[in-house]
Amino acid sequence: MNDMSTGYAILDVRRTSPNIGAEIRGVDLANGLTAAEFAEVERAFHENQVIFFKDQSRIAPDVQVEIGKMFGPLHYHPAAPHLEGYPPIFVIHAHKDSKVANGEGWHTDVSCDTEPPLGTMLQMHVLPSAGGDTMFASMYGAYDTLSPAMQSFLEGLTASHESEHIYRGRYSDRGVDDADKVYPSAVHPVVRTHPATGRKALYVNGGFTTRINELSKAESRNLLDFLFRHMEEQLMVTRFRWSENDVALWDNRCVQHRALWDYWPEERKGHRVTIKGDRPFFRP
């Protein structure tokens, strides 16, 4: 891979790994971001899928929604609580007391709605005095390393995204009362093409993918095995460790995490914001 770290006026971008992330340095994003900046920053996210924000102040809720919006309209969760007064942002906090973590397993951020997000921002606040690391696996990755056999045959493949068996009861510990609520499902392309690179991505991830629709309940279920697994390779994935405020920014179009629960009783809290995406689509 060309090294894409090169040509930068404003920010010091460091690839933290040979296929996805890379570490920002060069910008607080406290002070909000200029038109130059976040020209670098968009440029950044789209050539490394994860971006790093080291060396960073605390970011008030209002200025973290503000550089959301730079991306385009804000991204709702259908489930989890907001901050108070802040409804775009979604506090993210684990602690002795809590029945679950977010981000445990690998997923791509809400894929079962019908316009799944963009991208996710995330600040921590709050660390454990060690672990709650975040792991992070390119879709891109994913895709490229299959047969062309395979690929092909994905590609004429939709899957479905559900939510009731994830977001049910899941904040109840959190204050939420979910009787009446009606979660979200979509269908979508096994594969996806990004709508800014033109790059081809795999898009079923393990939290909210529960069915390959053209297939059988068997062939589906041996299938989305594999394809789950073969997400995880060591060449497709970069681990990041959090340090007080740092901050990622990762594109769902391309891209899953997983944010390990390995610090229990220790606490670890942070502020989400999320942009609204497309629809996906494929084209060959």
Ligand code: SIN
Contents of the next structure:
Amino acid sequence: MNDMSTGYAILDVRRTSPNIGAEIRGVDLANGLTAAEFAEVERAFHENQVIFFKDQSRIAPDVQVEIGKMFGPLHYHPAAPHLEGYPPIFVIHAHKDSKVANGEGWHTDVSCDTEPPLGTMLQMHVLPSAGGDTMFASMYGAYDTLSPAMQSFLEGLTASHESEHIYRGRYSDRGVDDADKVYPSAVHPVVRTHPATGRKALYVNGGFTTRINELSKAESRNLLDFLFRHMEEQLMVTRFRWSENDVALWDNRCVQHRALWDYWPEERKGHRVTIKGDRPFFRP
Ligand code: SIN
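Please supply the corresponding structure for the form predicted together with the named molecule (the preceding block corresponds to the form predicted on its own).
Below is the entire complex, every chain and molecule, led by the chain shown above.
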């Protein structure tokens, strides 16, 4: 196996599980990233699918936006309110009066968009006394552990990703009135090819994916249920226990995540910047 923790001049990279995730030390993102640091961060991101920056200081909103832009144009969330004065910053916040906490079920960020996010960078500022971990699952792993017959069957299929059922009214307790809003939906391949690594990843998720288009309703439901169980059961996962100011950067093209809301009535808060991606495609 390729050792994905060696060959770095600046970063200290240590895997958190055999299949996905690495902890990163050696840079403080609060200072921004030099071109040389960014090159190593991008390499670690592609090799590990999700990376966790340890020993961090609080990142100023401008700096977090600048780091996000090093990966590409930023994504603006279709539903969630943003940090005042910073439209690309999504405030992740749950407390005793919250109706919902973000990311409670397994999902890929905003896969209902025609060009869904490439990646997401989240820094946590306020944490509960225990709990509030985030789980990450490798969709390369989910694809690789299917039989060759199932892989080739899925490669010819497309799925609908919708958001009306998720976003309508979701942020009313934060003052969002969405009466006139039309929420996005999109059709994507069930297996996508990662544009940077060339690897194939399963691209259906329990949050947004509603239907496999080429199958009957019953076939679609049963196949989706199987795939959602399969991606969890293969243990291609890593579970991150946050410390204050830790930063997670995940690749939405090959990772699903799930934030555990096991800490109610305590508070958990952080700033998230999301990077726009390109249209998913399948290349044999
Ligand atoms: C999310 O962005 O889906 C939430 C992740 C988290 O709060 O850990």
